[in-house]
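Only one chain comes next, encoded as structure tokens, the form predicted on its own.
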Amino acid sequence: MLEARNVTFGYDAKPIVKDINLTIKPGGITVLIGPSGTGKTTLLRCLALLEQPQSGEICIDDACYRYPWVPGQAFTPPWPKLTTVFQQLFLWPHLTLRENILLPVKLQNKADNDHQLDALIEAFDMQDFIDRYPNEASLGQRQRVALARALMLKPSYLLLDEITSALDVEQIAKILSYLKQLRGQNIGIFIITHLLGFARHAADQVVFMADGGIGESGGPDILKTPKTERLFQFLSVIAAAS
């Protein structure tokens, strides 16, 4: 499982993450809403041991980081056991969305695998523009490279904030369908969303985060019936916004 237990994590005192417990599953999805600000994309990098809290602890299966982090600890990566998808995406712009596909493949040193890519590029729909550089690519389509990049390194835990932000219905219900798929294979995967559609279909867990902690958790359900006051007016404001 990954973990996190009492995070806190701030800048010059100031809390943005708040005494967070959350557990992903392997095997499960967990999707992450809330409003714009409340510190979701900052959970998510404490979650991929980007940022270091300023307290808690942070569980990838057997393996814990606690905090504060001691100067000269040991430290084990958990990459690419632990993958991450950021909105910036971070395409290299000089080659070209194969080659950015398997260029961590390659650093990983790790065989390539062109049933996979041929497999990931079919169940996209990336046969158009697969060779194209990311200048010459819509947003939409480095959102489908960039998740298929991930997908190549077969992590245990894959996270994931807003990658169907740019995408049409058509292809966040194939998304969608994919990330399902992972599940059958012990795959853990939390998403950070502003679509409520994808995550009551995509959820076995959604956690409401608001003003930096966890205002309610529990299944898709929560998204009908929310047991909070915070989370009904979140519901409330999307809902009249629709």
Given for the second form:
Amino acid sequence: MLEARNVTFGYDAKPIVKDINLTIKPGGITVLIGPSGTGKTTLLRCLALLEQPQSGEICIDDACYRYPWVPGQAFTPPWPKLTTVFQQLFLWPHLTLRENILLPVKLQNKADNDHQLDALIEAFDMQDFIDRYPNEASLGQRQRVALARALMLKPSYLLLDEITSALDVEQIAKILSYLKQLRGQNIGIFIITHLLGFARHAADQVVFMADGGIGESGGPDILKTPKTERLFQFLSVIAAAS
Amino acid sequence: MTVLDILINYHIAFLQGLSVTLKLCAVIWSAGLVGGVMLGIVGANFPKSWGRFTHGMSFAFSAIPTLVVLFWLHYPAQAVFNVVIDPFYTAALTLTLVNTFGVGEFVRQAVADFPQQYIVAGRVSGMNMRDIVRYIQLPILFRQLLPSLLVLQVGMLHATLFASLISVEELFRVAQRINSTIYRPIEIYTALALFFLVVCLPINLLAAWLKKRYTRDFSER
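What's the form predicted together with its partner chain like, now that we've got the form predicted on its own?
Complete assembly follows, chain above in first position.
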């Protein structure tokens, strides 16, 4: 279980993420929605232990990280048991897309890389560009590679930040259906997305974030019958825009 | 007397001059590259102390003409400290300092400005810092720095000509002495130009090719 307890993070005195309590279960999909600039990516970075919150606790199964962090305190990295795909992707520019996927997994000495990579290449339609460099691929192609790089590591928890923003409808459908399959492998997925349709059909838990805090959370039915005015407004704006 | 005749007749003198030039280059290039890379890495890791020092010295050396530094170290400095140092060592020291701080500043900037997202991607992929440095940081920095460093080393080879002005018997001084004997400036300086063209042009072309080959659009369009 990936758990955030009373997590608060900010720069100087201004909190960006306020007193967040959140649980991501293995084999479950948690979808985080909310307006831009509300702290969604910052929360993801806190959960990935890439930021040090001012207060609170983050537990990844049996390992708990308490904040504020004391300098010099022993830190056991949770990666790649917990891994992340960022909105900006961060593919290494000197390696081909294939090498980008294989480098971390080779260093982890995980067996059967080639078979797993072949399956991902097929699942994500990457045959035509897998040996190109990142600057020779489109954003949509790079998004698929970044996701494949994370999946190759067989994580227990996968945090995804807007990874379908540059994909066409067909690719989105393929990737989201693949993510649904990951539930069977007991992987806990946390995904920031604006795709409410995916949240309705695939999420086990939907979390609505507003002004740095959790505005509302629950099952996908909160998208049909929101309890808070703020979520109702957000859904109305999205419905009007689409 | 043709260029070839001059080269044949004075080949011993030219080879001696070339030998001194190459020795100077060996010192300047090796010490400058090793020292500069170390200084740059230390400067990037300790930006408030060593970083400022490297940056400041690099600024100073780029502002003061190399010839002035060379003359200052050869004449007034030696007079002040009442020592006599072989001009070869004075030239080697001056040009090594210039090269060290030039290389150091290139390396410091490249390391300090290295995109942190590539390191973060390595961390969340379970790579330890040693592997991140080995497989991500060093290859990217190497590709980024190599063309600039090669061009700088060509510049340092050119700068060895200044050593002739403090009586170092390097290639240019040998050419001048031969010219004062036979007065064939066109042939002699053409030969000299051809020498530098043969040595420097391939290095410059290599630098340009490496830049074209390895420079990628990091912005990820």
